[in-house]
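Take a look at this one chain, the form predicted alone, written out in structure tokens.
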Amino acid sequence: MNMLVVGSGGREHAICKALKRSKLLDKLYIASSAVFEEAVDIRYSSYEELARKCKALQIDIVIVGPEAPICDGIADIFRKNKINIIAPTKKWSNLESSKLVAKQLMSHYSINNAPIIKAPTAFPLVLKADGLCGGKGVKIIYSMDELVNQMEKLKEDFPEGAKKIFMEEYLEGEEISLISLWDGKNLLHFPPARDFKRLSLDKNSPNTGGMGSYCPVNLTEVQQDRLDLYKTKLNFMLSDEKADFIGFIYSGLIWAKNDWYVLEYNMRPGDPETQSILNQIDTDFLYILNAAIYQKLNEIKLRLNSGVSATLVVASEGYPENPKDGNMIEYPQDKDIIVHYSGVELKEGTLYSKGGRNLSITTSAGDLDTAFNRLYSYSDKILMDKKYVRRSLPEN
């Protein structure tokens, strides 16, 4: 099979590596300026042009990673051109591009989510931008002054995503990421993962796109039972709404009040959770994607590797607000470490940082501490000026 991956981050690099391991793969292409050695890059000026190139290259399946092309309606264009694409339609991208739309749908199907606050009477509370803000549109607020300042900052930093801003009840507890694949009839759930949004353990540190992750997450019997109930509700919601797309849905969940609450939906696999999850599953990833195209995900039985899979993000100093670009990156080869490219560029054979998160490094081990200690040790060997990694990742 010929495959095309759209996107250029660590998530897409992990997808490319997983596809490259498949016995079903013939040729692999990447629709971006990514410097992944696993794939041949395709440049394009419009999604219509990319669709024409897919037909010429006889692409069997397209899989989309980032939110921008999904919310722009790439799936609608490719479906019109009869190209198999794993990405939600523009209509269903609204679950990610509008948090208020998502909350309305969840409430209709009795899916737990934090109540909206009309007026601030107690702190902390959560301030959210309704639209897309690159994972940085959520602020935990501890005072009225901070509320006013952060509202203005959201509007300034994200003029489109923050056209609507709302407040909701602050929930505190363990968080997990549930990534599921919908084929139009069946929902396949990958093992729960946990990622780390804050830049550091400091409660005042900013939210980021994610500084690390691990998979699977150990749940209590009660947590697992309630998660199974949530899965049933999610499946019913998609079925009852006649969701006519093939694609991923990411449920950001928090354990509060003895139940799971949905913090957010993303209509794509998470980053850096994808890096950990794809390293954890032993089932051929392309086999899974092909089953989704033919609405046969109910026949897939996921095989998992033993132990845990963990990922650490290597970012540029100043991330997420003012990352320092242009730093040369060199990293050693290590059979126990998988290196994924995120914000990087290649100049005359040398790798340089470009963007906030530059690399994500992944490993497998028998336990969480061993895995992260190995990643910390390896990150120390990466030659890169002004790099930053978050320590103490196994804590929320």
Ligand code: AMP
Second form
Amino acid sequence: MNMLVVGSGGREHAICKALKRSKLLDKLYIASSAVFEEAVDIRYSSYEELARKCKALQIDIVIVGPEAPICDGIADIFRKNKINIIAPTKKWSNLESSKLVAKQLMSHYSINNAPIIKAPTAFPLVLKADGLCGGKGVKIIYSMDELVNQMEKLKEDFPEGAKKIFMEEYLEGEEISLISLWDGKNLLHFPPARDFKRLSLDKNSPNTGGMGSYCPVNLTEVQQDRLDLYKTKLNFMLSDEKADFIGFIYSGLIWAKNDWYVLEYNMRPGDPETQSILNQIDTDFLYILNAAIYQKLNEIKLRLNSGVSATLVVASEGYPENPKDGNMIEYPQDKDIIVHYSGVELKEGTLYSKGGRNLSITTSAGDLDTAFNRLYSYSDKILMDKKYVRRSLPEN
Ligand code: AMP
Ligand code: GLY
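Given the form predicted alone above, what does the protein look like in the form predicted in complex with adenosine monophosphate?
In what comes next, the whole complex appears, and the chain from above leads the way.
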């Protein structure tokens, strides 16, 4: 099969590597501007042009990673052109692009989510921009002054994404990312992963796109039971709404008040969760995507590798506020480490940092400590000026 991956970060690099391992793969393309050696780069200036190129190249399935093309409606355009695409339609991307739309739907289906707060009477509380802010639209607020300042800052930094702002109850607990694939009829769940959202262990450090991840997460019996119930509710919601798309749905869940609460939906696989998840599954990923296209996900029995997979993000100093581009990067080969390109560019054969998160490095081991110790010591060997890695697992 010929495959096209849309996107150019670490998640897409992991997808390319997983597809490359498949016996079903013939040619692999990437759109666009990625420097992955696994795939041939396709440039495009509109989704219509990309669709035409897909037809000419006889692409069998397109899979989309980032939220921007999904929210732009790439799936609607490709479906109109009869191209198989793994990405939600524009209508369903609203679950990610509007947190209020998502909350309304969850409430309708009795899915737990943090209650909205009308007036700030107690702190901490959580201030959220309704729309897309590149993972920077959520602020934990500890005082009235901070509330006023952060509201202004959100509106200033994200005039579009923060058109609507709301407050919700602060919940405290363990977080997991449940990534599931919907084929229009069936929902396949990948094992839960954990993402390290904050820049460091310090509670005042900013939220990021994710500084690391691991998969699977050990759950207690009651957490597993409640997760099974949540999965049933999610399945019911999508079926009852006749959700007419083939794509990923990512539930950001927090364990609070003895149950799972949804903090957010993303309509795409997570980054850097995907790097760990795809390393942990032993089932052919292309086989899974093909089953999704034919609405046969119910026939897939996921096989998992033993132990854990872990991913560490190598970022540029200043991330997430102000990362500096253009740092030269050199990394050694190591048979136990998979190096994903998250934000790099290649100039005359040399790799340079571009954007905040530059590499994501993944390994598997029998336990988390071994995995992360290996990743920390490998990250020390990466030659890159002003690099930053988070050297702690989340407390919860
Ligand atoms: P979100 O983009 O909504 O997932 O928020 C990003 C991160 O902010 C989450 O992973 C949580 O760590 C934190 N967060 C979001 N909403 C809440 C909440 N209601 N209570 C506590 N923490 C939250
Ligand atoms: N790691 C969180 C996300 O992909 O949004």
